[in-house]
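Read the single chain below, which is given as structure tokens and is the form predicted alone.
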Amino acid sequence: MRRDGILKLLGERFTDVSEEYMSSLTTWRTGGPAVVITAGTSDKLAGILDLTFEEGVPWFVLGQGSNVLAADSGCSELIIRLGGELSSHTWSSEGALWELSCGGGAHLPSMSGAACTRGAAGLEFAVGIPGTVGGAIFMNAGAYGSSVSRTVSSVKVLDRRGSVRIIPGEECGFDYRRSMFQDERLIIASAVMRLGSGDPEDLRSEARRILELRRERFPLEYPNAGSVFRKPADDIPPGRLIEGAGLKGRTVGGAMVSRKHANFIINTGSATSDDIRKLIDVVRKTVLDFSGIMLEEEIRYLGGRK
């Protein structure tokens, strides 16, 4: 179905249809138009996805936008946003554990800092990840040594017919960023997280330092989508085996290979998803050459390859 079919058959039923571009959606600032709809509650959410299951169209749930790289001619997907109660968090406490419940589209480093603040200890790692809590319970989030499938309790997710499920968080299937929300059609629409108390200045300076660290390190100055590749299978970071291959400041286009962080692509200012495309391809190519070893990505393609 074209996207303006999308728009009317979405807009007889809902309200707050539009048509947006990626390239104010996304963290690479790049990307076409696509149609947009913010699922509030999980009641919305459901009647979204029974609509789409019937009329056979597809559907991206979108967050904060990083990982993601949307086609320059547009999305053929409709584009799914969590808001209201399905963005926000709550807190209770029992002895020295704390429980947040959260919504799939609650922000991952507010609610990181409101831990650190509250004395609630094991999201300070997140403190800088720009994304959503469903974005980082489907990719398994983590750094510097810690992941989020160390705090979920469980995950309550929709499927395509907007019929709910309760998947503890054992049965997640979490392993080096990935989880089994990659491979099933599912909607992660909350959480529950199990954190433990710490001191509250001890886990704001360690956050203070991570984000300081990730100052350093990585190239926040300029558009970009996070961590392009994946770690490999022998466990030798990416950005190591791209620099090895002598790809730091490579360009097509607008896009460039990061001259701090080799696994990052950056967007100089005028690059388009083309570009960036283009580049991490001259990339995977040049490594596997280099070191007989083949990249894979950790971003998600919209409206263009999968």
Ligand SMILES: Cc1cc2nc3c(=O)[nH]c(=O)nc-3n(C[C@H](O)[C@H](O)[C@H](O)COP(=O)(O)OP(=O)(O)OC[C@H]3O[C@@H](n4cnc5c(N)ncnc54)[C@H](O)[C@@H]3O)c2cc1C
Contents of the next structure:
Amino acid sequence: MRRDGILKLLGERFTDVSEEYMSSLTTWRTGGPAVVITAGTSDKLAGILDLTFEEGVPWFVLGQGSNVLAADSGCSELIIRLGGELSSHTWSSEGALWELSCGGGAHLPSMSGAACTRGAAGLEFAVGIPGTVGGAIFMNAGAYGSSVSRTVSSVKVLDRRGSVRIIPGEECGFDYRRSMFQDERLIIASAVMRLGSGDPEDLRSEARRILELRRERFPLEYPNAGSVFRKPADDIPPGRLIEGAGLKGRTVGGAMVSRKHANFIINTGSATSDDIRKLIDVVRKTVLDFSGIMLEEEIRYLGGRK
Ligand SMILES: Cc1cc2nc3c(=O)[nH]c(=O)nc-3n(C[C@H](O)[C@H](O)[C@H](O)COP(=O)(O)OP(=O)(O)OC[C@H]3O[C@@H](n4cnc5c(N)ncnc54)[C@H](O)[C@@H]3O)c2cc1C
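Okay, that's the form predicted alone, but what's the structure of the form predicted together with the named molecule?
Once more the chain from above appears, this time first in line as the rest of the complex follows.
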């Protein structure tokens, strides 16, 4: 179905359907037009999924777009975002354990900050990861020796027909930057995270230390999507391979391999998604020729790889 067909079909049933540029919804600031709808409740999300299933409309659930390269030509998928109740959160505690129940659309750094302020320990590592809770669970986002998988107690998902399932954390198939959600068409509507307890001042100071480190190491002054490539093995950082292949500063159009951190590709101002994709191909090929290692992307493609 074409974009105007999706816009009309969804517009007849729901308000707040709009056409937007993916460049305004992704941290790389690239990508063409897409039809976007926001679900604020599980019921609305189920209604959207029921309609898309019946009418055969493909969809893509988008968090903060901090790990996504969206095609310049635009997207034939309906973009589903989570807001309202599905981005809110509540706290409860029992003894030394904290429970954070939050929507899949909740902002991960805000959850991390709120946890530190309360004295809930275990999310400090996430303070500088600019995604949503749903995106972080999908990616099993992590940093500084920890990852979201360590905190997830259970996840509430909706399947492609809008039916609800609760999946315990230990059944989420978590591994390095992997989860079962990468293989199954499920939307993470909410999650329960279990956190320990700590001194709020210590937790805040650890979060500040992490933010400081990230500011020093990462090219945060330019639009980027974090690490582009996955680690090929535990002890092989892709940045070192890319730097070793002499690629720091390499450009295609407005896209550049960061001179500050070689596993980041930055948008120097005028990059298109196509520039970034071509640069990714240059990096993969050069690293393969140089070291014999084929790098695999961590980032997700939207609207096709071309
Ligand atoms: C400056 C910067 C620093 C970063 N640092 C780190 C880091 O230290 N560690 C790290 O792991 N990552 C890092 N990232 C990458 C990124 O922030 C994480 O992968 C993050 O978890 C993605 O969340 P998101 O909401 O932006 O997801 P998106 O980028 O919007 O989507 C990513 C994938 O998740 C899926 N998804 C999103 N929401 C849901 C949902 N509710 N249900 C099901 N699927 C969903 C999408 O369909 C897509 O396939 C960084 C990115 C940037 C820009």
